[in-house]
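Next comes just one chain, in structure tokens: the form predicted on its own.
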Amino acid sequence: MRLRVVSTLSALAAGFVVVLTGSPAQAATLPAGAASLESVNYPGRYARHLNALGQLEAVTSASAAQTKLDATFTVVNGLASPACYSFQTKAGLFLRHYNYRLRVDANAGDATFRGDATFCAVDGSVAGSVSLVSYNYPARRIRHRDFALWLDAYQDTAAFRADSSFRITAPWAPKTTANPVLPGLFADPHIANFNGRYYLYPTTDGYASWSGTYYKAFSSTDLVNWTDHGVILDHGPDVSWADNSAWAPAVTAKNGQYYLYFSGGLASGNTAKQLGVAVSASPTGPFRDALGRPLVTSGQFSGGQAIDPMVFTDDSGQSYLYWGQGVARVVPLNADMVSYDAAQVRTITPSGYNEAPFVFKRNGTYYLMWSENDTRSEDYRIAYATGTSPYGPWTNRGVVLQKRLDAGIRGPGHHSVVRAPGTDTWYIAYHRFAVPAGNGTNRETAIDPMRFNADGTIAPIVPTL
């Protein structure tokens, strides 16, 4: 028997109102991950794409594998609003409306595409069903007409309500690979373990010029099944000095609090980025801006860009802040974790370094890892060095993770690592171009084991599907 998901009440996107002449619709929640959409009034027919156009067609266990793929979507955060939803195909395309016709296209990342590919869910015509309302045309819903999918103006009739209602069912083509670990587009993942539970803090991706505004948190006990904890910090309402470019969050625990370090900028055309810090009593937030101003300002230190922060805490309890694109820097943080002595900032840029520094310690050896090349390049990759202190000196050990074209994996980089508590088992989280249709602004998060050789060097990491 195929699964059905009963909708529950939740808030619609801020400011989003559906005006109906009949009974008011109620907001509905959808489960993230792979799913298929079955017509309410034509059971056995499912939304699918055929030659890019949205159709309603019969799918059975005897259907061709491609038909099942075409009738399977990954439900992800709405590209235009995390309170709504977008639907990604197995080939990495997104369901969107174009001249009110439903079709699938590659994510252009701009505001128009994000709005066209975002739908808010309300209760459908029968229990357990949903109706999908256009984000940018809230008086219109997805409905089938002669088995073609259109975005039509809402009509308060039983026929329209049935034509625009779908059951969210188990996917016809379920996920068969370990990666990506998160549904949808996420990059720059920071992985941590707090109190025996794993947490992922990624950049929300899929935006032109990486102009996303908010961060989410995910948690897991097994690195396979992840719980979405929603938005934990939004530059718009939560950060007075930044409203754009919410990049590369990193979270650490200290003083009975959780500190979120992040990069931020403005949408006004000023491309300068700055670093901030936010604090929460919970690893899943909500976080509040701890300073009301940047922790590291643009141009405060000569050379490089102030992005990609991370914090390493040594065995002594001293915490160090690392950051920088083009130039890698480190400074010991004060005990309050939100201040430092600028005179103690040091430059530690290794050969080949571009961005995304990450430091950890194993068996008395310090490891500095970083990303080389540009994140828009399929040659984006991870290299590392070893040292005897948080400052080095560093011995360059070369590249440990790079593209794997035989598997369609391109641009793996901007990583973090975590050790399973009480063990010498390590994992690396990183992003790559979404497989198969991704690029430098359409990236997904993967996790693979990270192993060490007998001499303490890191064995080459093979990225997996």
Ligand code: FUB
The other form holds:
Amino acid sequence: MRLRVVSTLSALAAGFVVVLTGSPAQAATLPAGAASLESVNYPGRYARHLNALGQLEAVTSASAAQTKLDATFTVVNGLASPACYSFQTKAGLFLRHYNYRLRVDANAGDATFRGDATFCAVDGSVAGSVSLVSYNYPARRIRHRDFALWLDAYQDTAAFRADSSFRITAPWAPKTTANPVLPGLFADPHIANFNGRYYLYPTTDGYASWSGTYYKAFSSTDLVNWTDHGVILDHGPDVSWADNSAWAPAVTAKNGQYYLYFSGGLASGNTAKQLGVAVSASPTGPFRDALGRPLVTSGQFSGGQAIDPMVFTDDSGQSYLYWGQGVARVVPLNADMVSYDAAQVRTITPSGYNEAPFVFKRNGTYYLMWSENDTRSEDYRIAYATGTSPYGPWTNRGVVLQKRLDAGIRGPGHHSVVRAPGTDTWYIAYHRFAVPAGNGTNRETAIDPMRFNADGTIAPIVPTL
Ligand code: FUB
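Complement to the form predicted on its own: the form predicted in complex with beta-L-arabinofuranose (FUB):
Shown next: the complete complex, the earlier chain at its head.
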């Protein structure tokens, strides 16, 4: 019997090569978003959860609404690897294996859970179907047995291949809300418009202690339908001085290049966060570390954490770097966008400030916005001030976006703002605890309109589902 690898993709994603018998499996791509999974050999039966356990059950248009909900999953970025997928229930739980049984649970954020809840897609037994290979047990696949879902060792038989193949169909319970705009867990969204196209650069969330390592880029023409451009910078291979805490990216265009400012830390040793800058010829990367060292080092300036960078460019063409948790700082960037005079750094911390500064200008007025309270608190929220220069002085205007418990929206914050080109229409991108089961490390990205009153103040922003 010949030995073959199950798939280059899943084996690489899992970090090792697994040998199996039978035909080589081809990596398959799944569309992100709501879907249902129909058995290929029991058409009309779909993967669903029942009392938290994975089952294969008949679903028809006459089925109860709850049955349809339980047979609908959102295909999202793999919790353990962006090369693979996770499957989120309508209640925000994740399909995972536990003692080789499929069930749904809340994301604990640790490496074991993330591995148990990540599946790599390979071609299924019939055209258009897929088979889902466990990320951390690459010799095992999701398979139905007596109409229960198990994670079974691959067998090179027609019966096994059929039992472990599913068609990705239209969801029994389609998405009915505009938000989140990105399926899955993404926080600290930085939104920008380059050459008429919108881009989102978020923190990849779902990791305990926010220990994610990579950034993805998404783009859209309508702020509704977003294309996933994959990983644009990964601290592991791409950044020598950081291996985790890939937080809060912000991208700006200058000099015909795109500059990605980001926060990074180390998992061990000196774990204090630092800021870096990476550069690319394209808004979707790949980006490379521009300096090979931090742009702002930990402890370089007294007080606060060196996280949450953003760059504002004034009408004069001068760009300013803003950053900081605990203390808000600003410094003019040199023309190269990757250096500055440290003697020019100013502290501009407004009252109530915690983190995530964001500056823009409208009708000659500078707006400094920030997040208040801890990102793990449902009271995380956004406030702002107006000023007469990139340094202020600032007039505090109070809270403009906060939790909306009647809609189950908690902890909205760490935002960014974009103007639709050629208009006075503005949008705010922010994160919130994933609705309904999220928390401060399981956050999702939302976008809502941001409107101005006649006097230039920002009207209270109502976060929407
Ligand atoms: O996502 C990690 C950290 O959480 C960000 O840097 C903070 O702004 C908070 O959102």
